[in-house]
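Below you'll find only one chain, the form predicted alone, shown as structure tokens.
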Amino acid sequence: MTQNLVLGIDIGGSGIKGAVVDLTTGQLVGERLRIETPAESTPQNVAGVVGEIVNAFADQIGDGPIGLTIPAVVTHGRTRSAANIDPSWIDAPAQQIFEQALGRGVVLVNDADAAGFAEVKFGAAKDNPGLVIVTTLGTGIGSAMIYRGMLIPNSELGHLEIDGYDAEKRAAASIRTKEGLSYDEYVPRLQRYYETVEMLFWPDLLVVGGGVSKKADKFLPKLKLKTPIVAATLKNEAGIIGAAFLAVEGAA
């Protein structure tokens, strides 16, 4: 056990995943542990599962803070929204609930922020000196903005209004599946989304994550943007890695 080993836990709508991260390499130390998210995913029930994961890794992490991601806007330890988890998370003092349940320090962050931060530290945007915007195309569109290595939290760029629509209602990967769109039919929607993000923020790099990024060769080369756009590289480990790093930064 060293101070370089930190537990990151990624809370999702279907599963809660945790692993110890070596902060010097950005690699997971050993296997990750995944437990199903409780059907009634209230803060107390989720905290119980998180406690099981913490106990499983207790011998490796000492008494330092742990990092938790959650699919919600997080401000000052409170969850302000709830995506694919129980509505009782809305305006809940979530960080306090976790700390009381676990008996240790917790840093709670939005899931897309954690994944995006990890991509800048160790993934597709490593060493980029400017503004990086990471988007995750999944059930909705998550986003993270990192400027010169500093996270600008809770950007929620999936909810930009574009052509009268909430952006993720047109361009999320789940919509492509639901409407049976081919990648050629999907590309114009992504083009409209990313050109709007580009016009508003002028990033130095765009990174696309989410499950659909495994098929990035089918759509990224067809997008016509001024900004370089690349696929994320850390896949399902990004949230865990980002949570671990942000635990240390947030507790400093």
Contents of the next structure:
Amino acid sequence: MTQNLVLGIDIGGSGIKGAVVDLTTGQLVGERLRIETPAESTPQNVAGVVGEIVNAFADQIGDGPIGLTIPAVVTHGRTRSAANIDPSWIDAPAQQIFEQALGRGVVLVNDADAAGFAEVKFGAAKDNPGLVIVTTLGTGIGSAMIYRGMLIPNSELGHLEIDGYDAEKRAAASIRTKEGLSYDEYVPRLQRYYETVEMLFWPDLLVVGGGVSKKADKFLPKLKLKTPIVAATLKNEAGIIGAAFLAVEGAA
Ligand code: BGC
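After the form predicted alone, can we look at the form predicted together with ligand BGC?
The complete assembly is shown below, putting the previous chain first.
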């Protein structure tokens, strides 16, 4: 048992996944545990499931805080938004709810911030010395901005208004599926999205994460941008790894 082993838990719309992360290597130690997200995904119900995951790994970790992700803006331990989760998270004292339910310290961060931070530490943007923007294309669009290794939390670039739309309502991976778009039909939406992000923020590197990044060869080569754009490499472990790191390196 050492300080280098930290539990990261990624709370998503369909599953809550946890694993112990070795902070010296960024690798998961052993298997992930995944439990379905409760149908009524209120803070109390989710805290119950998180408690089951913590119990399963309790003998492998120390007394320090664990890292948790949530698909919401998080400031000072409070969840401030709920774009694709139960509305009861809005303005909930989420960190306090988790700490009371678990009887231990918790660092709570936005899901895309955790995934993006992990990509800079160990994945597609490892050691990038400039401004990296990681976007996750899933049910919504999440984003992480990392400048010289420092996370600028809660960037929420999935909610840029582009051509009169909330960007994630046009360009999230879930919208491609819902509207039955082929990748060729989806590419112009991604092009419009990423060229807007590029024009506003001028990153040194764009990273595309989320489940759809497994199919990156179907759309990334077709995007015409000034900025290099690459697929994330940590796949569905990025949130867990980032959460564990941020538990130690500081909360949003
Ligand atoms: C939310 C973000 C979240 C992203 C990915 C967006 O709708 O506003 O907070 O990071 O979805 O889950």
